[in-house]
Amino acid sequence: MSAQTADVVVIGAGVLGGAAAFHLALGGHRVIVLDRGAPGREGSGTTAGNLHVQAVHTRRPGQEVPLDSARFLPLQRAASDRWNSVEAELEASVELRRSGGFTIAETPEQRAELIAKHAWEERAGIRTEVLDGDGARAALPLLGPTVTAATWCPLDGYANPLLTTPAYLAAAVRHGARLHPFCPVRAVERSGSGWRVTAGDLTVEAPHVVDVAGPWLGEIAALAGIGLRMTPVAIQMHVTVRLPETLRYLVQHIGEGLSVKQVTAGNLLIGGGWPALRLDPDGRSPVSLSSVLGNVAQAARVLPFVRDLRLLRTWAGPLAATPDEMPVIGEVPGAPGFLVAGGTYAFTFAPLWGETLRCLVEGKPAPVDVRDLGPDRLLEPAAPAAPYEEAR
């Protein structure tokens, strides 16, 4: 058994494992990351790399609870202006595009959420623009006829999440982190002020830890006798063959769960969050035929030069989603030194809940207000934990 200590240990090896360990160690802190797989390799390895400027719809098929998308805005605002020094920062492409998108309606109750959320961006400081269907067809002439409006975000784009979480763990090491990836924690326990975390054959003393592991946040906080409601589910993406350059924008959908893009190998992604068969977190989790079908109908309707293309292959991963549909953010009343990040759109948050980990951590005020976003309104009594590896 290895004995080791850090000043914070980062659970969960993700997108936001990754951004939280590099700001924290960019500060000077003694960061050890521990995964209990390959780095990237669940939600942060299979979702779209959407970088979510514009409101986003509030419901993706299935979805029992509405977000709040008034409240996403600012926090959307936040992160696209940290996604404009992601690449200078991480000394690495991760081909971030901003590309602009189009968000569409296709009836009248459609419309008038285009036009509501307008006025929210307008308040947010988020530059859009509404357009009619045809107005609409005129600067995208690839949108079908069942489109009768849009709004324009200059902001919206994508990076390669395959790119983005190696970037940020390699950048993390760069400044002193240290990786542990196959190694499920066990054991996470107070020892005098701190924490004491066992995972694999080690054994770590920190006053911090960082629970950001996705789908299984309520896994890893039931080990620390902290019960937190999450409601993991997994959804599901498509990939078309490639084609040439033809769709130079992000397209969503208002109503419905809809995200299409051209990423730069020249492939379509389809996606919106429909759902996959079941979620496994002990494996991978199967794709549901009904998303396939329902999701690449969508696709084809609203941009009907989707028909013509085949589809190469359709993958599901898991989503760390709250009962609320909101992110969590910040440190467990009742366990001082332990914090918690995640949710929903956690790609799009990334760079901005990395700094705030690390301000939060360091006990400064967040960039910006996370207070309602805390894990307080999630709190449940704790079943006894079983070890991590009992769990699996």
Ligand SMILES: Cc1cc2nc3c(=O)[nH]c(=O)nc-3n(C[C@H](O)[C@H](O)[C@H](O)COP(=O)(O)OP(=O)(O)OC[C@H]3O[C@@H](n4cnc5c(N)ncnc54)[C@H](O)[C@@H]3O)c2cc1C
Second form
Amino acid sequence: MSAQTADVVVIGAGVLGGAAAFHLALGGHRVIVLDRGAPGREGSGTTAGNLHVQAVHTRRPGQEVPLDSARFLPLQRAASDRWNSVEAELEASVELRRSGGFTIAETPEQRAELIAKHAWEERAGIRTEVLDGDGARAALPLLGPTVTAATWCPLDGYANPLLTTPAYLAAAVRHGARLHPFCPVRAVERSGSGWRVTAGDLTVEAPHVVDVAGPWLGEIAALAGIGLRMTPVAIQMHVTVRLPETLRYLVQHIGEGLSVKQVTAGNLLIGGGWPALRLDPDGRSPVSLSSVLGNVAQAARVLPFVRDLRLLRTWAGPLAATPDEMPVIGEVPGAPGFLVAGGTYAFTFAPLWGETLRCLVEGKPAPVDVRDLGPDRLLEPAAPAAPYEEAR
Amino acid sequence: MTASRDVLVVGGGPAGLSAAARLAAAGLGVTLVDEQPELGGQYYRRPSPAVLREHGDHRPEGGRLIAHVRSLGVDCLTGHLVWGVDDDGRTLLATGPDGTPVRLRARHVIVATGAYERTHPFPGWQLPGVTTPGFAQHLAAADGTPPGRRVLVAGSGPFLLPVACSLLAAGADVVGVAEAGHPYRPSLRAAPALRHPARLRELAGYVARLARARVPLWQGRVVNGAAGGDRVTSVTLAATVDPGRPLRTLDVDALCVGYGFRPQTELARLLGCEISADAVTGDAEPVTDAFGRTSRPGVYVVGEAAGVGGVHRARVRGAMAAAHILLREGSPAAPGPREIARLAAQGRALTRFTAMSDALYPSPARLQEVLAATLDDDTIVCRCEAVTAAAVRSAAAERAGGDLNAAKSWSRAGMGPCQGRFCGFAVAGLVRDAAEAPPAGGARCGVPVFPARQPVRPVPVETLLALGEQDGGDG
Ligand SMILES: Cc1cc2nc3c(=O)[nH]c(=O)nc-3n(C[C@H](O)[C@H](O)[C@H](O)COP(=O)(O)OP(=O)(O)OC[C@H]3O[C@@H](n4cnc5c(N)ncnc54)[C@H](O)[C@@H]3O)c2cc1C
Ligand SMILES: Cc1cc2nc3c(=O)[nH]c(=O)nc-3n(C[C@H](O)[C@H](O)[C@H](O)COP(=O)(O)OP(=O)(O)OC[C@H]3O[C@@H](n4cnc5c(N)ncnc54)[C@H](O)[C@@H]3O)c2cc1C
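For the form predicted together with the ligand instead of the form predicted alone, what are the coordinates?
To see the whole picture, the full complex is given below, headed by that same chain.
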């Protein structure tokens, strides 16, 4: 057993852990990042990598409440701006692309929602444009005949998640952070005015703990005796074989779970939050055929050229949602120094939350006001700490 | 269309055919699916009609077995690729030759998907004229054409010899056979083979044939690189003990190089069968018992999909699974205890023979180590995604902590249409090499194989749409 000290222990080496470690290390803090497996393999290795900037209106299949767009949009706006400097800061390409995107509607109700959404976007300072069906097809001739309206947002984009998390972690390590993969956290206890974290063969004492364990955020908090209402789910992605550059934009659906884009390598990525067969927290969640068929059929209806492609592969990944679908970020009341960050759309928010976590640790004002996004709204009586299985 | 039968057999090679024949003879309804246009698998692959007319059938027992299976009323779906598993975890999904989707359901499922060749890249491996021995063998046996006029056969394993003989028969000038190990010298390790005189006679026959044709047999040699313009024109060999240093260069217009076989386990894994790493080969293999039973009730894996061991073992394994199903079904045609004991004894003897034979050749782990040394940083390892050895090495060393799947994510090696079938072995070797000692307390990918993902081969979106429409139609 080696005991170490640090200023901050970051639990989870996903994109949020990477971004937090980078910003903290850049600020001169001694950072230790722990992951139970190889870094960036869970939500951050399976994500679609979309930068959602125009209002997210769709509900994931199974999602119970809609997002509060009035609150969410200003955050998206800030997150969007934050991405502009990521590649320069990390001194690495993450295949960042801001070529814009369409959200499409097929029914009259969806069309009405598009128009309402446009009004909120204006208020949040996000420029979007509403097009009718023919206008949308003129702008993007690949759209099919069922499309009756679309909003265009020039800020939507994509970054390659398989490059982003490694780039954040590499930059964090360059600035002095220490990364311990294959080091599952087993205990988190109070120690003096700070925390003692036990993981693998390590014990680390630090005044701050940042719990960014994604789907396991609640599980890590429970180790510290904190009960948080989070729901881990697994959703799936579908990718076609490569094709020549065909689709430059992100295409999403306002009423159904659907997002389509062509990635830099040439493959088309089809997602939209369709549920996997089940969540397997200890391995790879298996995909559901009915979700494959449903998601691919939507894509082929909205973008008929998809019909002529071949499906290369499918996969599923886990994420943790909050009951109100909003992000969670902040210190846990009654647990000074214990910070959490997570929730849906964490990829889009990663650069912003990385910087925000640094400000929270330093007690400085955050780039955006996140006081209403804290974990207090998720607190519940802690379940009796379950013995943490070591051999997972 | 949904086909629902007593037994579904995936793979019409020796193992699948043997199982199907027994089950159908006992009166069970059997569907046999194979992605190839003809049954036969690797060993009983049918020659083209022209070759049949001119040279006759090189493996007539295969033709007879296929005819027998067909005459018993087995529903043979050739040209059908099985690519996935439905949400019930049991129904298999297939695509017919015209893209029509088919769901296949049965009370018992036998996976007999065989093995794929173990390839390893080297500088120049992508040149036209470089093939695997298996491919060359098919060309020679099925079409009567050798892959070139001056051919070097290289790699490791017993099957290099029959391949070289087939190439001679097809009229090629075999410039030599280069074997990485030293299996063909009198050795105490080979003593147990004396209990398998038939196998030994077979091997001796190949050696004699090559000697008559004055084909040199070099042992302890590996391919260190190939060169050429439009096509391979020369190959350099190195000593297995010093693989980075070229020893001699040979002029050729074709090179057949391969290192044996790896079980094809994707379907077994998609069906949820437990797999483990074979103690000797390190290859991922489904955990099976003598009857081919897996961790999933009603799912059997037989033949080379359960572990590489040649045609005789594949046939016995197929027969054992059939016997078990007939017993479970309470079939009057189920074999009695004596026949089962006889089959099981045969199976054990063949398993011992495989172990003995494996011990004569360098282990796959040793090959990974030797061959990685021939890979300079610029060599493309994954040709689907054009990933170099350097890219895999750096992805593996940086933070992947020796995790094969993380190295795949970060380098893209294995992400292309072949799903890592060609590069998987080499990538696993590079990742293992690049990793530092595994940190304590860490769980990591225990079996060195890329995860099985559906579809196992790319499937047309049209097929998926048609499958979805069927669901709508079913209610
Ligand atoms: C299929 C899919 C598509 C998505 N699409 C988008 C999108 O297009 N845009 C978007 O903005 N968001 C999207 N998301 C959401 C978002 O991308 C992910 O949720 C985000 O990457 C999560 O990052 P994270 O760092 O919070 O968690 P993760 O990446 O899940 O990382 C958590 C880490 O914690 C580690 N951990 C767990 N337990 C322990 C322990 N005991 N000790 C140490 N470490 C531990 C895990 O190993 C893991 O590496 C998607 C998510 C999925 C699954
Ligand atoms: C060049 C060469 C020479 C050989 N020489 C010898 C020898 O001399 N002696 C010896 O004992 N052995 C030899 N072998 C090995 C022998 O061929 C195998 O042991 C034997 O064929 C294994 O039988 P099997 O039924 O397990 O698999 P296979 O014969 O490989 O049959 C598997 C079948 O499954 C089908 N299949 C796979 N996946 C799918 C899918 N997803 N959907 C539908 N169909 C699928 C394939 O098309 C194939 O027809 C040789 C092999 C090769 C390649």
